[in-house]
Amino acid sequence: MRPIELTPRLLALARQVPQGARFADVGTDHARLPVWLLEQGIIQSAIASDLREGPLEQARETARRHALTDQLSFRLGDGLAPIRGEEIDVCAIAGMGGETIAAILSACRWAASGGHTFLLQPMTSVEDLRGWLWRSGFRIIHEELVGEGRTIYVVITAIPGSMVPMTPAEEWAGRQYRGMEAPLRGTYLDRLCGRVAGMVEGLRRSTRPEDLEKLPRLEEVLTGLNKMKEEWDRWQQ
């Protein structure tokens, strides 16, 4: 059997996995990611775990092919609710919207209390999930930008802690401070200030008192946006 080969967003969420940790991946689907970390040899263990029975028993499979079952263990349920924090060290939570993801952390009691590390891929309303760590005692200590496709994705890597409170337009985009890594951002900023563009201008069109009262909030997101831009550009200059 081949070793499993990641695609370049799972590898991202990879990368971000320290050796020898215990490894938890909630929405599991195929499992592909535990799976290849333990071929790897960088996890000693690991979780799979999903809400419904079908992908379980995908991943199952796919465990069977790799001759891995002794070393994952496979969990049915609702997010983190079948996993007991000390069980692990680092958990992806991948796949899913961001107002999911921050639902999944929100009902577990040891999320944010613990040592734990959270690998975070949301695929919709990342700033709703940046907002939410930053207000709900989680601190963000990393972040990467990975093209698949034509499409960017965030991965967020986030503890227990507090952090100096994002703006409207960092929980858009990130924070960012000169001569970080990311070969993406300027690309990822235009799309965003573009995205918001668009939202704003919607939103002055509509007559609906509900529209009306969000256009200020956005239109605060639209100028840092646009800051942030410029200030990207700047330095790379």
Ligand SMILES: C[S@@+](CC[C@H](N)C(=O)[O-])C[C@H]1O[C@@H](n2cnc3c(N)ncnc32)[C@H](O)[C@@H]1O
Given for the second form:
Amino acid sequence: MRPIELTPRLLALARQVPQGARFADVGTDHARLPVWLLEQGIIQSAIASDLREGPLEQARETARRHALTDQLSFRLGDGLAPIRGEEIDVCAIAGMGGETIAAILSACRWAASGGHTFLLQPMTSVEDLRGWLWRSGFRIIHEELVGEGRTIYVVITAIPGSMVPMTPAEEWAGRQYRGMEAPLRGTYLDRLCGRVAGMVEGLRRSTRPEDLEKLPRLEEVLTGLNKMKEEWDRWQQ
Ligand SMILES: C[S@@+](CC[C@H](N)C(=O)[O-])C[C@H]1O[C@@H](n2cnc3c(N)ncnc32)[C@H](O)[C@@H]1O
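I would like to compare: after the form predicted alone, may I see the structure of the form predicted together with this ligand?
The next block holds the full complex; its first chain is the one shown before.
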């Protein structure tokens, strides 16, 4: 059997895993990430967990095909519930909505207090996840943008700790600094500005009181995003 190959999104997650780590993949589905990390000799052990039996069976099947069933522990359950903090160093929660990822971390008693590293890859509601992280005792130490086709994915590395509060625009786009290595950031900011401008337009046309309530906050986000884009373009000259 040929070693497993990872997509750029999963590879970006894998690159954040330090040599010798004890690893968990929550919402593992196909278990490609832990299997790749084991095949490459990067991790010493892995837990693959999923909420549902079907995806967990797929994980077992991937491990069987790669003769790695002895090195993977399979756990059925919600979020981090089937995993004890002392079993792992690094945990990936990838390919789910940002709100689900926040709910998983929030429901876990040891996540914000242990010395764990969390590799988070939200498919939606990235701004909600960033906002939840900094307000809930997590510090974002690294972010990476990964392109697959036209899609730009965000990979966030977070550890327990405090960080300088994010502005509303930073919650949407992540933090930026001069000299930052991020070839996709210009495109990412352009797309966010366009998306939020569309949302602001929609709210302005709405007559529903709850939409009008949301408008000032979203206008602040848009102003902040446009400033970030101007700053980013200036830095690239
Ligand atoms: C789209 S797959 C992502 C698979 C893989 N992590 C990736 O990024 O390619 C999402 C998986 O998360 C699982 N899942 C969703 N909510 C979960 C939860 N609360 N706890 C554990 N697994 C969950 C689903 O059953 C599904 O197998």
